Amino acid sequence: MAAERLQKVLSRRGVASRREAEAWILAGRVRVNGAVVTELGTRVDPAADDVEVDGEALPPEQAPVVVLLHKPAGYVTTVKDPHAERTVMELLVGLERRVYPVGRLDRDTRGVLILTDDGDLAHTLLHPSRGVEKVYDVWVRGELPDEALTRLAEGVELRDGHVTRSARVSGVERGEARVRFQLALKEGHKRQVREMVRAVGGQVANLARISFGGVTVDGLDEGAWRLLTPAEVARLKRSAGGGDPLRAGARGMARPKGWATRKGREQR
């Protein structure tokens, strides 16, 4: 087997995310053939070299798993956080593999969250150059004129100076003092949807991600998880390699509590 970067090997074996593996290497927690290694560029052959983390040998290589979680509101997207009341990892009851979130959803954002122990896949899906499409169901309190929606599609400057890439706005529904629409992005800036809406004078009242690289939570109860099928994993990989993005609507997503539909208009 050809030599690979040490952090990549650790990530693929499911002991850490790639970023966490890099931190472990720099901290001197990893040994290769008995010697502590602190260089991130170190390459190893897992078939020939003995790699240890904190004195323990790496687990045998297994086929990676990719998990789809229908994230509810109120959970923080992190593996561990001593300051968080609840993390998404608490929802993975019965899963015996150590997986890591692919990107993040805010605590109060619902919907599609992918987790995996495949560090290469996670890295690919998150790399800005891949442009993997994420689709959000956005509920805005108050009025939001067509001009504001056009600005969202063309790109806006956020408070931190980041200028967003062009996006796609669709499925606009207007109700009494509220607007609902779908927003498709090909980037993943921190709190991006909420910040984009704020930049055009609106305030997000409820937010759900309804698609990640063509994968949806249709048919999966909120708070539940399942393993992705090989076909779904293939779809994810195609989305990171130029495949056709999902043109998703909001079908299958639960409506926010306190919101109801009347004659096609959203009422509260």
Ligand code: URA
Given for the second form:
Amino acid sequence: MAAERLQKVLSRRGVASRREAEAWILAGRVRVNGAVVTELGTRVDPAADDVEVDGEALPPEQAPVVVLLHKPAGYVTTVKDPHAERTVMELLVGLERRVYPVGRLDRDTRGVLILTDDGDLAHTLLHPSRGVEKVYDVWVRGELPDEALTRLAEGVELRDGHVTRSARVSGVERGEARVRFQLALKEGHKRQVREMVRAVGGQVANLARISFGGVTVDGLDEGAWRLLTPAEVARLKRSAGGGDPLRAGARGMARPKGWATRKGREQR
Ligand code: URA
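Please could you give me the other form, the form predicted in complex with ligand URA, since above is the form predicted on its own?
And the full complex, kicking off with our chain again.
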């Protein structure tokens, strides 16, 4: 087998995310053929070299898994939460693989969260140059004029100076002091949707991700998870290869309590 970067081998074997693996290497926790290696560029042949972390041999290679979680509000997207809040990992009941979230959803954002033990796939899906499309269902408090929606689509400057790429706004519904629309982004800046809406003078009241690279939570209850099928994984990979990501609608996403239905009545 060809030699590969050590951190890549560790993440592919599911013992750590690539970033964690880099930290472990720098901390001297990784040995190759008995010798501690602290050089991040080190290449190893997983078939021929003995790699150990903290004195333990790597587990044998398994086919990677890709998990789709329908994240509810109130769960933090992290593997370990130092503040002991509820984490998305607690929802993966029965999954006997160590997976890592592909990017983050804020605690109160619901919807599609992908987790995997395939470090390469995670890296590819998150890389800005891949432009994987994420579609959000956005509920904004108060009014948001058409001009503000146009600015969202054209690009706005966020508080940290980041200027957003062009985006797609669709499905605008206006209710009493509320606006709902879908926003498709090809980048993933921190709290991007909330910050974009703030930049045009609005405030997000509810946010759900309804698609990630064409994968939706249609048919999956909030809080439930399932493995993606090989065909779904292939489609996800295609979405990161400059392909044509599926267009997603808001089907399957529950309205948050208290929000107006199409007829303008409140649901409680
Ligand atoms: N944008 C946000 O503001 N929050 C999320 O959770 C995802 C995208």
